[in-house]
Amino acid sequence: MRADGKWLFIVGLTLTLLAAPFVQAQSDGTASPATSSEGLDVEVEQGGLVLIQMAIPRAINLDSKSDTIGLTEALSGTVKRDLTISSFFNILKPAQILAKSDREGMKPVYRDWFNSGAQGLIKISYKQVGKKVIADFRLFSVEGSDQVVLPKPFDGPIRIDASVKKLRAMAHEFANEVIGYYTKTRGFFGTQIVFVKGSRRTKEIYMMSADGVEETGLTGTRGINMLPSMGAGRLYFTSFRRGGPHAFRLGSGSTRPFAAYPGLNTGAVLSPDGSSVALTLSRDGNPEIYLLHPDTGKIKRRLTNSEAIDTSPAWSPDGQRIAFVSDRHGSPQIFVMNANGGGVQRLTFQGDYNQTPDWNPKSGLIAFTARDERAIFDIFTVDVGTKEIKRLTQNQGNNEEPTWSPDGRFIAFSSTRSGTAKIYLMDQTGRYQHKLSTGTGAYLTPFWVRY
């Protein structure tokens, strides 16, 4: 027989958001306030990187009518955003910029912009004719005194839809394309997160673009739904819909029922090569992990079998093992096994409430969430090979559910660091925290879509 303390750390894992911390308390009792510049709330440790110098002024509009759909925003509020969010880049404030931007049109004078400490420049100018928007993407090198030469289609000018959506998604490719050019490896914007965002009564499951600006309700039930995962273009989650809770798949915009076995039917995940799906059952009195058929929810393995509780499963990037959770030895902890269910190792032995693992697309770093000595939640990294932790957060209110970016670099997460629980934005090293939602609400359980 199971003890009362296991079920309640089952219900704990799997049923977070029906009593998930909404506010973060101060000492003195109060909620903590949110502060914003921009948009944007960034937390930067010293001692980080060199960053980039960038200048990035206002886009120039040639039309001789003025811009009254957000065009100008659409694009260089856009590129600026996203280098912000990327961490590699300090982007110069309009107060210390000596150059004329509008005045010099598209060729720099350059001893300006060096003047004002500026080691890059980005200038963007578009042109309304019809329903179209002639857009040109500019990246300067200053300090060589020169135009980088970036691939197609920002070789030159751009024919757009006069679309502020399809114009900040123009935007954000040239923003990933800056970032290769510094960094080598291109940038996530582009993607989507998917997460639960919700009131006491309800949860609804949402998409959002990388940077946080562009939100999309995915199911409007009015009721609780949570754990969202999303992979080759099909949505996974939990809902108490008909009973619940029960998995359920979203696709070719319908909602159908996933897997509805007795008991427990939650955190489905699809497997990098779209085979298989992973979730906890408890269709045989005790919550284990099974892998089922992507389409029909037939059970096709169950990988775990343990009088222990074992949930939360995250595959690895090449879909060969499985990070999970487990209590087997006393307390949950995480583990990795084999595809097929064998070959368990224990991962963490420190601490004692240890969950919601996500594996590195690109490495084999894991990140959680753990619970201290003070009962506050945050974010870890423990390395597959050598079992390393390194704790990425602290003294920030509650931090949890971490989700890897594709590029492997950054990692969005839930906090109540500012009152009601937001999603944010750090790279591996926990540095550089930015929050990334921008609605209200509070967001919970992140999910970055990588494949």
Contents of the next structure:
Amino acid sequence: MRADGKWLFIVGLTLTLLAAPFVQAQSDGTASPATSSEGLDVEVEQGGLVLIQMAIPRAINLDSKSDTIGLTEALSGTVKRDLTISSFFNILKPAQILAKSDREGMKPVYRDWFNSGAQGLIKISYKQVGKKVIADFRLFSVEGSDQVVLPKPFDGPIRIDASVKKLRAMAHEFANEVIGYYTKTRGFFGTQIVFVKGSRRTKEIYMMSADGVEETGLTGTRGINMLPSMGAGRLYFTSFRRGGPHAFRLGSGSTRPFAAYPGLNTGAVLSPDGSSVALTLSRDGNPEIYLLHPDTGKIKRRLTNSEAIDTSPAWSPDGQRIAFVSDRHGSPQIFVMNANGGGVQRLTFQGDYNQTPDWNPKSGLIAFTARDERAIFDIFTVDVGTKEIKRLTQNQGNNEEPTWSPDGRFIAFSSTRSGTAKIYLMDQTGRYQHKLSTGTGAYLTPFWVRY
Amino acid sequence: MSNAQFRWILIFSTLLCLAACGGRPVEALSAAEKAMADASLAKTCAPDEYLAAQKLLEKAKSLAEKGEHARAKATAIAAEKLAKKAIVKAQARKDECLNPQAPDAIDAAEFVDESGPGQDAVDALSEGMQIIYFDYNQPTLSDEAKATLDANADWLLDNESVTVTVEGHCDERGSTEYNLALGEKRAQVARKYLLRKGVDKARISLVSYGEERPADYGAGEAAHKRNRRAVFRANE
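The form predicted in complex with the partner chain is what I want next, because the block you gave corresponds to the form predicted alone; please supply it.
Next comes the full complex, and the chain you just saw is listed first.
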């Protein structure tokens, strides 16, 4: 079928990096249904992924009290959005559903759900008791006519503080369990992405939930704040607020200059074990990568030593290696080294403008931004072991600054495909693409908080 | 003197000047004068830019008097550019500035000011020193940039009391962090050149703004060219 042809073409592309032919390599996360005459519809996303047909009716309010603070939306709305974003499910539309969810309560009439086309069914009920909400999250296999047993705390009703935030957090946990049940790997919902939101004169650091909502501003200085990263609950960022650029740290409410050596102090990022911060300093005459003490900002070690630019350090998941960018051979390319500065290896040899490496937390893949011969920026991966390169985006504006999800299956990045830069999500093949950010303004340099 | 004779003298003197001294920058000066004349609206509606351009033009004229033709030309071109910018800005805020009573208009004027082409005006005011420009993704100096740096070094040697900050800038393409590094390299290369010309090390500091402070917010190659630069700012 047509979709398979496209998939083969993408595989072909990976063999010839920067191949010029223009094809529509990605769908926009849209699915093309292939209906069958049976009770079940098998929906196939472009690219050949089979989607699980999931029904998520509105959470049932067991109270006579009406839902004044948005409990229903915080529960079933959150689960529905998560599973939609996850890429693994097709969520049935209300008009497709023949079952009467509110009337049947938590005991589904399987035949009605089966005839609606559902393979899986999620039902949530809740009631308010004082300042608590007692919520019951359940997953049913419609095909098996049975409830799926999920691990604690989803093996029974749960008491949660009656705040939208707490309810959403629990709903994310439930969505992660459901994703884990179907795909063997839990989802990433409930994690955070920090990023820069820019206007012409100012850039501020923001944070959002990985489902694209709950945006919060973290700096608000009306200055230029850049390159956020976060680890162990502390935000590191780069700012011109006192000249610089200097590295700053925000944790437990106060913002302090973290590194203010002469010249550049950019792109600070904490190691997975929290023992060091890697960043770029130019105190010795040109941009080099250093390790600093995570609390004091004192220099522990200088890692690179070349006349060229060395910048953009990114930690390997075990903290033993660091990927970085260097133009020591004439153009910016991706390199790796040991965390003590030894064992330097060049990873990319194609193209003359490769930047912003980010190391997959579960594998040896490094995602990066490359500029092709048309001066368009796109996202690629390189395998640290084999140095094999794969192209993930094409012909959808400029796509830059990839950051892996904590489960290693997805990449968030900044894209201009719809005009002003927004944050998008894709899987590691690039076949699934989804717009994640929901606000206005330019969204730049996302960093997915992973530890 | 007949008309024909006059013409011959004019042509002869122009040729002489071109051959001998690189030429009094007649064309650049008159272009700047014309741009200033066209910018009468800007006097009211973009006064900062207008005054800065006027100052630059006067300086260009006095440089030309002193026979410093290369610098006079560069300054005249800067004056012309700034005058043209003032015209564009004045046109954009014409309605507000001619009817300052309307409260909405004042907000709008502030908005224009916030997002308008202010940076070039500030760049052009770098006292006595000219901006140098770079090729894409390069921190190396062109012959033109070296000539400008020679003039900047001369000026710094003449004005011993001035300390200067060299700002390195990049165009918007490429990553935030790499461009900060590239801007740093550009500023360093410019500083090294000034040091070789005898400017005291202690008088020159550096800052890289990467792609964060463009002179031109446009997206085309013309804008990119204007943004790949090092600016020499005399410290207060």
